[in-house]
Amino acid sequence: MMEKYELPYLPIKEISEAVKTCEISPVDLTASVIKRIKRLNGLLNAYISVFEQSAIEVATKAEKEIRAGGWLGPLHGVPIALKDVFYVKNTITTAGSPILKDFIPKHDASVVKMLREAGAILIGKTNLHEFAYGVTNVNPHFGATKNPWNLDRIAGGSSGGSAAAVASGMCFASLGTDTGGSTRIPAALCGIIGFKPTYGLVSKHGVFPLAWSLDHVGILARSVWDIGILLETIAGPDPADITTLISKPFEAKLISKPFEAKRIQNFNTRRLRVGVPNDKFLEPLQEDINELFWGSLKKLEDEGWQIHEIDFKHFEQLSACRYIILLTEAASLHARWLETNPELYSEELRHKLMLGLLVPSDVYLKAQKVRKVLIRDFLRAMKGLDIVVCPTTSVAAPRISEEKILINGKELSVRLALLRLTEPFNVLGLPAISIPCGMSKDDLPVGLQMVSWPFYDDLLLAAALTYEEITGNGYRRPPL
């Protein structure tokens, strides 16, 4: 019998088998997670709300169903968290702002509905950067989420509450969002896995938006397998989200035999062709992150992965496009509240949104046109490659109070140091994943980012799984 104190840290793969065979009760599982939230949330500030009563009720129902032979699959009876931008019927959704403190959706987000149908237990709503517009998760209204590896450090954002909750055993996985790196950045800083699927693979219906053409629903978990089962649960066309209607069916079957999927078996993940961006894109990097990154590549090369430089010189233009598109789309969404309730925004966010109102429409349209050209050029540069790899962030988790950071003699804003290696892949709409690749000299987690072709999310997960096997890098418990 598994020890109860171990339960919150186990991977979903192991937990789901024990739940299926009734070795673990969903009620005990959920109670252990709630107990951990009560113990740690005062330290980490990861949750805005916890669904204690309803979670126990759903867990009790799940236990009865499973004992009667009605096991629904690997998420049945497993507690999952949601970033507080996902609509949950009859439950307040704040998006991290007092503007929505009384907003109660009348329906579930499409992905929330899918989780319920899979038997998952919704455990609570996690903290985030105000309206998901930032990368530190220092929220002036709900407080900063703290990094479980060091309480003086940020968890990263905007899905920082989700990352801290997953890393510290306060849930088994969480859904987040990613507009410029908001699942991958906090995942890297907290030592877990953060995944952004191809744009259009997962429905955003019922998810409070930041910028509609850049937003992705993301997944945070402690293993690649866990990411795969959640993606398999929530991926696919949704009539309520027209961006999903152009997507191809998701074919990977990662539930039990991850390399037997129709498409994955066509690739030898021990002989992948890997692109590395040029030095201009990678620099500056914190010295120990640079060493961990190239050390990881050396291990992969020793196993047969072929490392090449990717010939693409327009990452700065991608970032400029994202900046214009984000400013404009976010400002248009908030225009009415900026006029009626400007005092309810933090000063920082209010200034960003007001700046977006000043962007001329023709500048926005030009940015979208340039974006299409850059997507075409990047895919041309990827020809002959399976994936592209780079560090997830330029630095390990900064201190909560830091605004500027010195990297190899060059001063960067914390925002740029965290964002610059992830944001291009939101403009491109490509699947991207951050996986742990070691610890910094300050004993803080470091992430490696992998990117693949559009709708080759299954190949990307297979590559990440192989990386785990080759390097042995993976989730570690934070010292809480």
Second form
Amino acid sequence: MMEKYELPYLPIKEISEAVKTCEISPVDLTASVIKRIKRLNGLLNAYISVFEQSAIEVATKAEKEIRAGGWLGPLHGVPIALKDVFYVKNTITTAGSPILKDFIPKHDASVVKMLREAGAILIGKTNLHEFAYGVTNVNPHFGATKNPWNLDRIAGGSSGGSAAAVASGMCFASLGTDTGGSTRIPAALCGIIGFKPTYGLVSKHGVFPLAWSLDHVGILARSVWDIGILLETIAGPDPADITTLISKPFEAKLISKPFEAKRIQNFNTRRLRVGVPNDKFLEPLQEDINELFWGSLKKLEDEGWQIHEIDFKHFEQLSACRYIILLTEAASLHARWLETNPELYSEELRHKLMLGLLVPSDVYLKAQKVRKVLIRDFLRAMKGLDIVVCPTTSVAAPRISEEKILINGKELSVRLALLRLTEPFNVLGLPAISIPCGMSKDDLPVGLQMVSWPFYDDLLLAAALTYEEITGNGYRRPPL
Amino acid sequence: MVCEYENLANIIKARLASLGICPSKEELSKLSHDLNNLLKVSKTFDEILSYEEEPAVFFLLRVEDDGEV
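Now that the form predicted on its own has been shown, please provide the structure of the form predicted together with the partner chain.
Next comes the full complex, and the chain you just saw is listed first.
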């Protein structure tokens, strides 16, 4: 029998079995999550809005359906959160900005529709960096999201509210977005798992954009298995999002029940060939992160994984490429509000958007040309490898007020220290996951990032699952 | 304002004015500096780019049942 106080922390895999067999009622489950939100949200500032009434109504309906033998699958009756960029019909979607304080979408995002059809309970909308354009989640309009492991530290961003909510048991999983690391970074800083699928695998229709050609929908959860269950639910072609149409050939392979999360067990991941970028890319790294990373690799090597250095010279160009694409695409979206409501942006964001309006068109196109070359060269460098591995961030969660950070005598902006290892994979569009890798000397979570081939998201999840088993690293409860 | 960015600053001012945006003097100075850096960075792309390369921007044509493209 599951103890009620444990419910909000359990993985979906366990919860869904108990819901299916009526050992746990979706109403009790939802009530336990709401109770936890009421206790903790004042501390963490993870949610912008909570759908208390509608969540209980949906849970009551789910309970009746399940008791009548109509269990829909592992998400039926399970409370899931959404970053406040996902359109939910007739519900305000702020994107973390006062500009959209009255914006009420008339339709659900495609992925929200898919979650509803799978029987999930939408529990609320989570806090984020202003317009998802930043990695700290220090939002001047809605307040900073605090890290559940240390309230003086940032949760990371831009899906920081989602990460804090998942880590502290205020939901069972959350959808986020990832344009340069916005799912993986907060996941690493809060000690959970954050996953960005291959570009084009998951629909972005009805998700407020930041930069169209870099944006991905992400998943935040407490186990790799849970990520698989969510991915299975939301992946696949969507006529409303042209970028997903190329995923069609992979539908049968990935979505055909079982990706069913059982599929991720079918790979032989005991002999994986792993690429590690050279020091020029990895450094500077906080000393304890360096130790935890190489310690984890040693354990994997002892189990038969083969570690190789990956020969790729253009990581700097990847970063420059993303910077130019991000600036330009975001600015083109915001130009009208920059003219009519400049005072409603933070100073920092206004500057980035104005800068984006100044990028010459030939420079943007050149960045998109370079991107093609970089994708080709990186995949050539990956030849013979199954996955690439590196730390998720250069540092553990910085303090909320920190702007610069010193790593091995080198000063870096907090922004760069957090995203320089994740952003290349948005330019490349490759699937990437951050998994807990241990705790820093300051008792803060540290993340390890794995990356795989386009549309080999299932191989990546299988590798991550094996990593969890071999190293024993995974989600741990924060002291709340 | 740093002299070397003066021409750039004038262009920036005109471009933003055409969009109805009026940056402050400090903002203009920072924008000039950052844009200058960005243009320098973009020059490094030439080392790995050939003239034949197409941008990674694409579209697919779809025709709906009612004939709409």
